[in-house]
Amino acid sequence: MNGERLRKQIDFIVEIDKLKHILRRTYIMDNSRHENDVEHSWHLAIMTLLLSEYAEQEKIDILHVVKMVLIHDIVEIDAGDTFCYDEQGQKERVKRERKAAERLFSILPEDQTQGFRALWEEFEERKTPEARFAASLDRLQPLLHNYYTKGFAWRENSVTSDMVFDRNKHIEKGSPSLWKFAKDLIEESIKKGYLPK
């Protein structure tokens, strides 16, 4: 057994425990508190297993998608969660997250540093069917939360339907079926008064 390798892996495991303290603007579905990044990533992993049949391509590598959704927000330990409707924050997000990826993934042994970094980059670039599907789920999940909390985070942050349509339209690139569902959910949210025009 390689003791140094194991120590680096354990150091990373300890470091990513901090992700449990990164709160998102999204509320959990009972509306009792904000969701944290670990809960979000776990939810996406389960959604991958349940909804992979709706991916843009008939056959995708499900395990690869699960890996991406589990690591895609690790950088937020250093960079923080940037609210998706915060235009100024979005401009600075990429720089903050790249710096965080450099530090956090370098804790791992070199082969795993490269592997995790490659997965994170793939998710960010959205060039593969797996990355597009992962990104679709990443947008669908908060839509579900907002719908089932009667638009609480939307209203709290003055989010409009135009903003929601614009931010979530890339769901279609990973799953036309899930985009149809998402559009219907947004329209229903408008009709029910959860989401202002």
Given for the second form:
There are 2 protein chains.
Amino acid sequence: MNGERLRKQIDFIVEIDKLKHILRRTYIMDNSRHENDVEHSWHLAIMTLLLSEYAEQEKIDILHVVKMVLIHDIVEIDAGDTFCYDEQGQKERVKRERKAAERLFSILPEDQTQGFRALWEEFEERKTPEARFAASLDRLQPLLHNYYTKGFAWRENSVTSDMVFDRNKHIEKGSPSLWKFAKDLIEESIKKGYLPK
Amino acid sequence: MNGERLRKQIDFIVEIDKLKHILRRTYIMDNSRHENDVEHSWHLAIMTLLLSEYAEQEKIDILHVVKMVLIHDIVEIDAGDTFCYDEQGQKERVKRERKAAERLFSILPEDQTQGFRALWEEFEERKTPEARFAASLDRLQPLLHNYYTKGFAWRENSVTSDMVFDRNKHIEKGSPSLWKFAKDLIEESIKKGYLPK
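Now show the form predicted in complex with a further copy of the same chain, given that the preceding structure was the form predicted alone.
Time for the whole complex; same chain goes first.
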């Protein structure tokens, strides 16, 4: 065993413990507190295992999607969570996250730095079937949380149904079926008064 | 799309949100609060991606290990976390967790009920190379958390070095290299006074 290699891997494993502190705007489903990035990522990974059959358009590599969703938010240790409806924040997000990826992934041995960096970039670019499916789940999951907390985070942040439709429509690119389900959920949320029209 | 099938999958995805409430004895690495089961499972999944090269004895299927570590604690939604050094609790654990697996996994469509149930049982039995490696990580991760919190949870629960050696020695069955690393960490913890001899 190369001791230095394992040391770097362990250092990264220790560093990413900080992701347990990065809170999202979304609440966990009993509405008791904000969800953190790690909880969100785990939920996406399980959703990948269960819902991959709905990536109907192209055959996807499940392990590849799981890897992407597990690591996609690690950059937020340095860059923080950017609220998805904050337009100004979204503009600056790319620069902040790129710098974060540089620092964080380079804690790893060189080959794993490259591997994790490539996975993160693939997720961000949404050009492969795997990245499009991962992006669909990344939108569907908070939609579920919003629905089951009766739109708590939506109301708290003055989010309207137009914004939600616009933000979530790319679910269709990863999965038409899941987009159909998501649309019904949004319509239902409007009907129930969870989301202002 | 079969609407009933997706409904069951979503119901399960909603149900397992409760795992975010199940606290472990372990603290997150800055010692600010207990770690929950979801955070622990996510950490193990990333460790699987990074450390699979140390499953030296047998070739392992990485996706299979990732699946096991992602779902291995879901039964604790009903059964609760059983402290690993609580002998009485450990005896009753099997029965409680079996009942929990029955209820929870059967929320899913039949094929996925079987699939998740089989993964959970495989993890528990530790008979396959994948399950042995998953079990090694399941022990190494809290060891790291204990080391980096200067033995906080060990001291809080009157855990001694004999108990830690005994509890963790099966790391060797999944990875001799990681056991060597873990042993050094335990020795170091004794030396630094994090763990009573």
